[in-house]
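As a starting point, one isolated chain is supplied in structure tokens, in the form predicted on its own.
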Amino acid sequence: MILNLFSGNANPELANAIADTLALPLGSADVHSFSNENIFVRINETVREHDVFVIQTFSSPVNTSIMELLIMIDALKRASAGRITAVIPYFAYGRTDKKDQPRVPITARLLANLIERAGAHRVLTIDLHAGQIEGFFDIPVDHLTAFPLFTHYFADRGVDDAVVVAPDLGTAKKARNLAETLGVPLAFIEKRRPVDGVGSEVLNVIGDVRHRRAILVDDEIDTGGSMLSAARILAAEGVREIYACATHGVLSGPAVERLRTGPFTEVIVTDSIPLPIEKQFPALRTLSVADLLAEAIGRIHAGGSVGAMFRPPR
């Protein structure tokens, strides 16, 4: 099958970078909203029996980005595309992955159902907030991780005497994997209520961090509250430098101000979500996932192994 790449409006810079890496042009499509906010899509070239990849991250405005993808998939299906892969660098609604209180939805599952029902044959994504979201799909999901980019970044910088820190126990596995790859110790930020139940959470550091360079790691930075709280307790524990790294820089609400004024040496994210100029600040570093996604797309198209991308060389 012929390989085609298409992009919605969520992150055209990343889509163009992926296309450049694959030495392919982006397919021609009209994707725009009418004055009544209804979205219109028209595919301007033949895709009959082609292997089509639609690149659309779920960035702000999130719901518009989702609807663009669904409508593009439907248009491609009705144009008789042979296979449609939804390339979703950042999968929004990942935090609503379970029914943790009465009368609430599992929106991540609903979103998976919508993508399937629209006509996608498979999904390609990076660092889901919860791994079980893969199981919400009845179609194949290729779940990549951008953590090798962070490994190479810190290895190239030669950050010595480092310690990887999980800002909460929910990120412990991700932090452990990064620590093992870098060959450095692991520490945790523990959150707990006071014994008397009065007052806010108490933060404790589990592990030796004093006089070290701390690397805080998470899958995303949203409002930046967890990262800032963790950074402050690390600073109080005598850490020399604090690096915060996360695959997805959502940076909503007060995040930019918190990260800009917090005790961070650097904040490292990827371009899975576009960062407009108003969300940038001197300590922010952005790594590109374009090569990662391009290699995965090439392997999927050729019927190769995506998992082999992350196996250590023998």
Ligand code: R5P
Contents of the next structure:
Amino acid sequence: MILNLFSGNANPELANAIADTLALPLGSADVHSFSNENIFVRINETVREHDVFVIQTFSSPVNTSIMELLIMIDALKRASAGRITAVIPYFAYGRTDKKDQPRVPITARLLANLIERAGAHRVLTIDLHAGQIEGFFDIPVDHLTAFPLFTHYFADRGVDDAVVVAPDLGTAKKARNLAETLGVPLAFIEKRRPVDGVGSEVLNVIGDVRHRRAILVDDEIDTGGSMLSAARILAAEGVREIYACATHGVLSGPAVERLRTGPFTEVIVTDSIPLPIEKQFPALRTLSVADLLAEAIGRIHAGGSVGAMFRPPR
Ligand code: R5P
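Having seen the form predicted on its own, I'd like the form predicted together with ligand R5P now, please.
After this comes the whole thing, all chains and molecules, with the earlier chain placed first.
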């Protein structure tokens, strides 16, 4: 099957970088909105029986990005594509993944249903908020992690006196993996409601962080609230420097101001979500997931192992 790459409008820079790495052109497609906000897609070249990868991250405007992907998949299906893989570097709505209150939706599941129903045969994504979201799909999901990029980033800079810190207990497993790979200790921030239920959450640091360089890790930075509270308590505990890293830099609302003015030496995210100039600030570093995605696309196309990309060398 011939390999074709297409991109929606969400992150054309990343799509171009993936295409460059694979030494392939991006396929020609018109994806635009009419004045009534209805999205129109036209695929301008044949895809009949081709192995098509549609690259579309769920970045702002999130719901438009989602609709563009669904409509592109529909157009490709109706154009007789042989296989369609939705390449979704950032899968939005991942935090709405359980019915933990009465009368609430499981939107991540709804989104999985929509992608499948539109006609995708496979999904390729990075650092889902919860691994279980993979199970919302009845089609194969290749779930990559950007954490090796962080490992290399910190290993190159030296990790003397470093400690990896999980900003909450939900992130503990990811933090532990990074700490183990870097060969440094692990600490956690524990959030606790006051016993009488009155007042705001109390944060405790579990682990030895004093005079160390703290590497805070999370899957995403949204409003920056979690990273800022974690950084403040770490600063109060006498850490030497604070690095905040997360795969997805959503950076919504007050995030940029919080990260710019907070006690961070560096804030490291990937380009899974585009970072326009107004979201940039001096301490921000961006690592690219283009090579990671390109490698996975190449392996999926060739029927090779994607898991082997993440196995430690023997
Ligand atoms: C939450 O469960 C996630 O892992 C992140 O901690 C969260 O999305 C960060 O959100 P914010 O930056 O708004 O605190």
